[in-house]
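Only one chain is given next, in structure tokens, and it is the form predicted on its own.
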Amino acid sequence: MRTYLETLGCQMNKLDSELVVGMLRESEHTFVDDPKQAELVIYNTCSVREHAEDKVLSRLGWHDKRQADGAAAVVGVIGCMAQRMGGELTQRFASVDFVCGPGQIHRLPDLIDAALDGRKPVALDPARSEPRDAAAEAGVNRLDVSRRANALADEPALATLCDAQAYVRVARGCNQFCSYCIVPFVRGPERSRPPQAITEEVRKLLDAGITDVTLLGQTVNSYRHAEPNGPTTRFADLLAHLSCLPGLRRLRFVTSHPAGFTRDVLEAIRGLPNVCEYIHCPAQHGSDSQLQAMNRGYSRAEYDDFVAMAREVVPEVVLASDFIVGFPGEREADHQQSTELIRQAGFKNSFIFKYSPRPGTMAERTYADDIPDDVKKRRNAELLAVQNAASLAHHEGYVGREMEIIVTGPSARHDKQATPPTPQRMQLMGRSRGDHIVIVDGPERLIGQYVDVTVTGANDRSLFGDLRRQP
């Protein structure tokens, strides 16, 4: 069956799409990169921001028009937006044939069969107040462990990682309840996977040729698994255990929460040679009043203490963050405190978003969306400008240094160079241990390989280098 899969949202969604591709390939699905050529179309969706949902709604409207014109593709919506809207999607869009929550993706082949039979199945995860389905949890965990990661790298639906890289989920759900965030409601309570299951999955990836693994969790550093009448594995323990696996060259993790970031994790980064010196730990704001309204669970001073501790324990640490502008009640003075935090912390990069109320969240129920859109746009632009200056300063500090990168593929502009690319020489993109994007010229055969480069230049987005060593 010709299948088109589009992924919107975070790394969790990308990993879920990887699992979907592996599962459907075993059912003889082939993947295409044009929905017009597909017999089955699946959208893996995000509910964190309104813009991500609007994209999906637009695509579903397009499918309704195509169906009215006689197109016969089966259309499914999976992921967080599917969980939030549920059966409303099948009622609102005639083209939607099935809906699947993120914890039900192991049921996807059965849902597709039901849709082909003319039914419109809706499979959702239980609400937070309801007991979790042990069989469903076991099914998704089996899917995590059994996927054939290395075989998926050439799929157009998954053109995000090279053959040597993979994501591994260590926990599902979230217990933080930030007031703006829908994730605790659509992905449920936090559940840490058993360390044995994580180890088994990583071992299989290493056997398949993976050497660079990223551990995923909505709040990854809060990982904690207690065996009945046995030991408790904390996140630092998990890092130490996985780092010993033969063949693992790089181990990284996203995303962390400042309120639960303990010193033992930093000591693991410093002491374990294959754990990368990179931490994505969103601040979200620089103002205490805004942090309190966001229910983030820490103050500005406590975030500053985290940054100071990270730089003290891991002097080469690279920090990245997220910020929201235009949250209800944000004053100009609050906004200026976010700009000050970016300047002070020296983040490599920050993802900056305009606030949009998400249905069902505490902020949507409690606060009026009282910041005009033109003010949000201005503050967004101002924060981006401050972060771009910080990113440039950070990157310029690496000029003249040597570093090892993994070559992940052609650069985004490799086909726009003055000299046409050839397999013997093209513009390549790589990633450092600190998650820097590094652009080098070299042969296509280096993709998936580790090389040494000398950094010769920088801008606010990337480093540029010359090859010094290659396999």
Ligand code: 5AD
Given for the second form:
Amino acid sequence: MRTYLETLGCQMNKLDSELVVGMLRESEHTFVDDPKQAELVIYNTCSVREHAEDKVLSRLGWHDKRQADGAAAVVGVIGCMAQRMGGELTQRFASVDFVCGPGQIHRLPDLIDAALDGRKPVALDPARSEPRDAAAEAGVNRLDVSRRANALADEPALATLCDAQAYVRVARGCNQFCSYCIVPFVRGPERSRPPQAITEEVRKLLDAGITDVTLLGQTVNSYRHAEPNGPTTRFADLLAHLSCLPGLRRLRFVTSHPAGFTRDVLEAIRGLPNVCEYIHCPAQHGSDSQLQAMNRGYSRAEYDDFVAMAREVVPEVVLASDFIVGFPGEREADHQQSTELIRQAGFKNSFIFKYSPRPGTMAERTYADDIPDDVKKRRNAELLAVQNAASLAHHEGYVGREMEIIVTGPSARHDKQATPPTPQRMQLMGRSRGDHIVIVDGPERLIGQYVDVTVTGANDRSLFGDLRRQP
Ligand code: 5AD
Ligand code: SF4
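Give me the form predicted together with this ligand now, not the form predicted on its own.
After this comes the whole thing, all chains and molecules, with the earlier chain placed first.
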């Protein structure tokens, strides 16, 4: 069956899409990159901001029109928006044949069969207050373990990792309830996977040729698994277990939460040679009153302490952050504090978002969305400009140094070079241990390999390097 899969949102969704591709490949699905050519269309959706949802709603409107014009494809919505809107999607859009929440994707083949039989199945996760469905939990966990590491080669929307890299989920859900955030509602309570299951999965990936693993969790550093009457595994313990596995060259993790970022995790980064010196640990804001209204659970001073501790314990650490501008009540003075935090912290990069009220969240129910869009836009542009200058300074600090990169693929602009690319020489892109993007000229066969480069230049997004020795 010709299938089109589009993925929006975070790495969790990318991983879920990878699992979907692996699962559907087992039952004669082939993947196409044009929804018009597909017999089955699946959207893996994100609810974090309204904009991401609007994109999918307009796609579904397009499918309704096509259906009215007589073109028939089976259309399914999976991911966070499926969970948030549920049956409303099948009611609003005649073209939508099935809806499936993130904790139910192991049932996808059955849902597709039911849709082909003319039913409109809706499979959602239990609400937070209801007991978790143990069979479903076991089902999704099994899916994680049986995943096809390398299912992505011809799935263009997902081609962000090379054959040597993989994501591994260590926990589902979130217990933080930041007041702006929909994730705790759509992804449910935090559940850490047993360390044995994670180790088994990583071992399988290593056997399949993966060398670079990124652990995923909404607040990954709060990972904690307690055996009944047995030992408790905390995040630093998990890093220590995994780092011993033969063949694992790089281990990193996203996304961290500043509250509860304990010294033992930093010591694990410093002490375990394959754990990379990269921490994505969003600050979200620089002002205490905004952090409090956001229910982030730390003050500005505590965030500053985290940055200082990270740099003290891991001198080479590379930090990255997220910020929200235009959260309700944000005064100009608050905004200046975010600006100042970016100036001081030395982040490699920050993702900056305009506040988007999400239905049912504490912030949406409590506060008016009182910052006008033009002010949000201006503040967004201001933070971005300050971060870009900081990113440039950060990158320039590496010029003249040597570093190891994993070559992940042709650079985004490899076909726009003055000399046309050949298999012997093209513009390649790689990643440093600190997650820097590094551009280097070299032969295509280096993709998936580790090479040493000398950094010769920098801009605010990337480093430029020369190959030192080829393996
Ligand atoms: N509006 C804007 N940005 C948001 N984020 C999460 N929820 C919202 C929202 N309602 C941002 C946070 C988070 C990132 C994944 O998305 O910065 O770290
Ligand atoms: Fe959302 Fe906060 Fe949980 Fe991150 S930590 S997923 S921002 S509630």
